[in-house]
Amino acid sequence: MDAADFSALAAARHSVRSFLPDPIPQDVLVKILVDATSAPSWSNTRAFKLALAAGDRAERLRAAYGVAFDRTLTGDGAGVDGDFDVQARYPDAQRAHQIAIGKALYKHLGIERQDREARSAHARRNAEAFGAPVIGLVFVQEGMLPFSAMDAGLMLQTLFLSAKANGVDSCPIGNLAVWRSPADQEFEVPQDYKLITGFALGYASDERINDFRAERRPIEMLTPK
């Protein structure tokens, strides 16, 4: 691979939300996993750890997130058991951006603002992993905060770029993390592991929404003194 292939590689890789319930090859899932290992860490402590969800256990991880979101939407808070705030309100110049791709996306979907069902509709498409085979969910060592996440924001983002090279979709999913408790039903996690974020693997339907780019800004550099 040269540098031309690298760029469109890594230009090729978006968030799918809507996939098809074809399931990945165990083969395939392997070189992913096996490529995720070369991402640089921390004094190579790797204080990181990864759930896997596929066939009936995703579809009972699925059907547990679904029923949690439901217990969000009656304002009270109730059923959020998240190891980290992931609802907090963003400081105010991120909040632009984030308020903005909101927009584009309701937009793009022709969902109006005072639509309040189906925008409860999409978010709930979240906790349902947009329908990918493959559920994973992220945890981090809470001691080694915050050089965990970076080593699995590394993981994953390495992750991601060999799931494209193998024809599989991706998407992150923090909102994942907004609840613990079904990834404990399903999994030995330890109690020093926080969940930090969730994502779907698996291969895009043709549905719309899969049409839709984020902006992609260029990185903010600092000046110089």
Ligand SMILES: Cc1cc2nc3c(=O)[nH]c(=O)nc-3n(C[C@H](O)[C@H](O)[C@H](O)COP(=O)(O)O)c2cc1C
Contents of the next structure:
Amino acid sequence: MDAADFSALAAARHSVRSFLPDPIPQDVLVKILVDATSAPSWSNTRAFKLALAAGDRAERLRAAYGVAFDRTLTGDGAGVDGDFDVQARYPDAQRAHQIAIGKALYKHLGIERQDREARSAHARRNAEAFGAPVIGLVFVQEGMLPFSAMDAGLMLQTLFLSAKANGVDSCPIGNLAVWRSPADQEFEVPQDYKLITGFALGYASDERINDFRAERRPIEMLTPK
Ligand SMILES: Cc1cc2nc3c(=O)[nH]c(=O)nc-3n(C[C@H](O)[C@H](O)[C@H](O)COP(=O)(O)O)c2cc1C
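For comparison with the form predicted on its own, provide the form predicted in complex with the named molecule.
The next block holds the full complex; its first chain is the one shown before.
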């Protein structure tokens, strides 16, 4: 692989938000997980754990997230039990980007700002991991934060790039970290490991949502003194 191949692979990965139900073959999943082990890690601690759900387990999780999502519609934070405050207000500069990406996605989907029903339907699909056949959950060791979160991110991007190279699409889904109990129903999670994000793996459908592309801004560089 030359540099151009890598650039093409990195550019080709994007967040997919509608998946076919087709399962990912086990040998492909194993290849992706092996590639993910090549990510660097703080003192080689790799203070994170991964949960992967496919088949019936993924469907049970999806159903549990759907129920959890519906409870949040009351607006009083009912049922929200995540380890981190995923829904906290961002600092202004980041909030501007958060709003911009949301607006751009809804515009792409033709959803009006006032159309609460359509927005809610999209948010529910988000909570249901966009129908992906494989749902991943990432847990970080609390005592190793912030380094464990950084390591988990490095691992995740390596995993996503390997997935893309193997023809598998992905979407990180921080929204799944709004709820902790669905994960506990399906996996033995050690007490000191906290759910930081979920993600989806599978094969993109040809739905219009998958033509959406986020703006790729240049890396913000500090001005030298
Ligand atoms: C940790 C993390 C959590 C994310 N959670 C969500 C999510 O819940 N829903 C969603 O649609 N996109 C989610 N995204 C995807 C981002 O919106 C996306 O990565 C960004 O807009 C850049 O687009 P790209 O991934 O297509 O390049 C998440 C991304 C990251 C890194």
